[in-house]
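Next up: a single chain in structure tokens, the form predicted alone.
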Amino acid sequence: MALFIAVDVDPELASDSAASRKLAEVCPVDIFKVSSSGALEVIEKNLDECTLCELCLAVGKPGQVAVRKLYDDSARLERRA
């Protein structure tokens, strides 16, 4: 399966359980999930469902979440300061 989107989450943000829950809450296509152990998971099979809504970019500090458009030379969407 070819992927068109990749998501990068800063490890510091991924280790924050409240931020991880917020990522899972805001994503309309369920790209993020919090496991029973509290770890953030990126659900790879849902990545191509990304609508580029940018709601995930608002979680955490600027640059901690980025969406890369693999079809566009990995153009990077991220919140800037």
Second form
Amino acid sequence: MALFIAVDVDPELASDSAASRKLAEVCPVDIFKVSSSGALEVIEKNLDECTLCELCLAVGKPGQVAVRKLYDDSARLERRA
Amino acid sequence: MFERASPAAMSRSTRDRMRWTGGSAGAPASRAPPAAKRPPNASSVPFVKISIPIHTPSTISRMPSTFAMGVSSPLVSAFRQLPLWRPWSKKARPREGPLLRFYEYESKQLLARHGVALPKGSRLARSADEARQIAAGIAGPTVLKSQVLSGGRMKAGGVLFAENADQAAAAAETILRLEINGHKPRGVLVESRQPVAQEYYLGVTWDGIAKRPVMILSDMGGIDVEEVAEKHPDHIAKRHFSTLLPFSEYRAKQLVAQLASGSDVNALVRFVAPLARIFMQYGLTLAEINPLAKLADGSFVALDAHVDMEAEARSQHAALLRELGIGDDETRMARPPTKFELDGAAINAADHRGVAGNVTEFDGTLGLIIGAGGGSLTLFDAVRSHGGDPANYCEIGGNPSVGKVAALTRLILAKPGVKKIAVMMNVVSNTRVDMVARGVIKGVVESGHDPGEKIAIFRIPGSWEQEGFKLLGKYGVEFCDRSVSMYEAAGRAVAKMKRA
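Same protein, different form: I have the form predicted alone, so give me the form predicted in complex with the partner chain.
Following is the full complex, with the preceding chain placed first.
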């Protein structure tokens, strides 16, 4: 279980296969994965490796992807409009 | 029958080596250098002068030289208690390897290529028959020496004298069966035994303080050069030389002239100059001839030799190593790595990101996760000088992944006797403070402990430190920034251990 980082992905974005592929592509520490069925998966064991690079935040519309810092009162990192 | 070499008659560099390399016999406790003292005004200065200011992976391998130069360090003392400091294996080889220690016969082959005179014969025999043949070729008294990478050869009966070929064969048979400190001999070096008029010590090594190579000559060879330096400083000549300029005979003569006169000067120059050149040419950390003997007829020969090559120089001198028969997979360790060390190396090898898990095991109670361009050595020294008792020496750096640091932390905490860990580095720019903090906390939590309790101190100032400090604060870990010196941070960790 991740101790430090959580990621929230809007269901609408997660159902978009192109966006899911993009998320998997941009994350440098492989937090996102597209399953064989095309569904977006969040790899739990990699969450704590998140470098807070914010590349995932740029995928989709503002607010559709958020990174939460669990050690900082769940402070949210998300793309602003 | 052959006779056993007496301590007085036999080459003594074996004993030196045993002590310098912390061989299995180890340095007597009474010989350990005194602990580094904190300067009286330490609290008012941002940086504390620690005894070993050299910052290369090969620092440890150079420690014998710093010790020989009279440099005191708790780290030197600590490492000298180990047979060899850094473990590696074929299976999981850390990025920084140890030095490559040559057998005596290999060292002598290298010296002979550069014109250094050796005793007659001087060949390796791998069987009693070979020893007989070599001894027959010498046609006179011989000395047979076990070829092991360990000190204590003479004491263990690994050095024997013979008067003829048959005796030499019998001696070789005895020596080849003899295991010395857990090492089976590679073979037996057979050489002529000659009457010695005087013994010299000659060594070239690194002076970590001057940051230059230094030649050391003593006219009291065959015995512990450290002892000579302490008790008979007038019998030691020392001279630094440049790593950039070609080494000249004139430099050698400047050294030799301090202790020798007449024709001996030129004779000794023929050993000093090649040794200095070999030292530079092959990336050595130590090149030593001890004893360098003046024979009854006035000639000089290298009775024993010892060469250590910088591990990083291996690939550069692959051809030489092949010619000497040193295989790529030969680790040349004085002791096998412990399970703890192998597990650490495996952690390091399992993830390419950064360095974490390059460990050496000690018997203490404070686990150390330390690093930053020599900072690890300084910190280790600081812990020891505060009276701390490290359970390990472990460098981290290069931005290791959270998982890697966590695995390392779990390993260190699983080591019996470890009460707390201290995580300390100098100021880092290539390693993220928050990622290391995450890894350490994760490892502690996964080991079933409270980070606030188990982490004695966290002192890693540098990139992303504010993020790291937030994290550490959340878990109740004591941390500090660069306004607290490394020495002070080590002191806090040790104080906490003492209170625990």
